[in-house]
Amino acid sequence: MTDVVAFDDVLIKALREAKNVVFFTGAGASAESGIPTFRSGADGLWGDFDMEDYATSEGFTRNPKKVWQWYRDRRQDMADLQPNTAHNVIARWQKKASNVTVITQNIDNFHQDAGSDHVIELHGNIHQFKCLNDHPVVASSVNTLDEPPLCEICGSLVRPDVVWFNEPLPQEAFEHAEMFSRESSVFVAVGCSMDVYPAAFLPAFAASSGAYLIQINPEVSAFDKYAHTLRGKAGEVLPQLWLAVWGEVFS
């Protein structure tokens, strides 16, 4: 049975009257779809795989075929998974209200699959590709290959268009994320650990401009002392929040 979450009047008023809303999602938002989080430990992806081998440019240089096949296998694993209720509520929120922006640390494309049409991807997208010189590559031509092809423009190896450890975030994406965070009147963090930087700076940017901060998270995070925290899974809390704000059952 889903726990009923209590919402206070200040929170509901803030969302109803918000001129600009940001939904900022992390690994916890997609975990309910069956995608393991990327944290270390028994229930995290890097509990089974060495990130130095599979999620660094050095690992790709050492063994590009091994890394390429690993990401191909991850895409195949995702093929049977779907966006969950959290993604669907956020997509509907974009349709219901004006000026709603989605910023995500996830690489699974689930926000777009659910129907969101303004998504800033801070860490890339596992279904997209680029070469080592950043030329974009058509996904349909390389998605299922057994080893990385060469870029038709410059001849360098093609890699997944995701941000690996020790790589900077895409400059344009982060600049847009910072801008929308600073312009937000309500900033909602969903399933974020708040320990991955520089993405974790975004709530501070929002707060500096006076935004009302909300967190939806079943786990304790560093954001607890700054935000109005709704403790629970996103797929359970967001439909209740939808009902409280819009007065209609989400279905």
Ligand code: BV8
Second form
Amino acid sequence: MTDVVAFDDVLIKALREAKNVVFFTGAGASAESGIPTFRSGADGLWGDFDMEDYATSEGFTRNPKKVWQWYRDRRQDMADLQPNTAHNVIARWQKKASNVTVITQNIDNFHQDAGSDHVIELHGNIHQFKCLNDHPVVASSVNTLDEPPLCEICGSLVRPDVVWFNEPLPQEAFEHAEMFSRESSVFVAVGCSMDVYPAAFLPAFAASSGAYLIQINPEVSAFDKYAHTLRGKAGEVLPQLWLAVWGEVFS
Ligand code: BV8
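What about the form predicted together with this ligand, after the form predicted on its own?
Okay, now the whole complex, with that chain kicking things off.
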């Protein structure tokens, strides 16, 4: 259990009086749900799987069935898991404050499952599919298949609708994420290594507009030198932050 975190009065005041708040989440926000992160600890996904083989379009072209099954297995693993307290506090914050935007690098849909609306998904969603020519595909018709089907419109391979390395982020999603980051008065990074771009540019957009920068992370990250760091796990720090800001126990 993370020790009780002592919050800086300025940080509490910034959150209490914030005009616009952005919660920017990475894999660490879902870690306490049981979803492995990518780079942290011994169980980081990229420690066991070569991102070149599993998270690039070239890897999918080389071995579509292997990549398809990796995402199917991740979906099936997630089916037994659920949002954790971090997702729940962020969803409640959105309802209480009404000026809160969630921008996530995660593809697990856990913010939406926790009740968050207005979630900007920078890297897509593991439960959505498209073909190689970007035609939409009905998820329920393919999500349990053992290998990628062919698009009924153009006959190309169907793939997960996620952003692989060296693929551009969805333009509208990134433009909205940049806009909300620039408009934020408080920018809270939750469980982000800040190693992956262009998502990791967002804190700089927030900072350029004078936002108060906070990060919640049990480990050192590339954001340490810029943010006010709450050193702890998201599912443990966020309910304490809720109590400190709103004066009520999160339950
Ligand atoms: C692109 C989806 C160009 C798939 C993912 C500069 C500018 C632009 C690009 C680049 C650049 N420099 C390098 C690049 C290239 C590359 C990149 O960033 N590489 C990195 C490795 C250096 N970027 C790209 O390729 C991007 N595309 O640039 O295209 C382009 C433009 C136009 C036209 C054509 C091409 C695409 C990047 C997206 C790739 N997709 N995932 C999938 O998930 O299967 S990336 C993957 O990393 C996930 O999305 C993940 O969310 C993301 C970021 O990682 P984190 O979320 O931070 O997770 P990580 O494990 O790293 O860290 C977890 C953190 O949580 C740790 O700090 C840990 O301490 C903490 N933690 C652990 N437990 C807890 C916790 N925190 C709180 N509580 C806990 N309990």
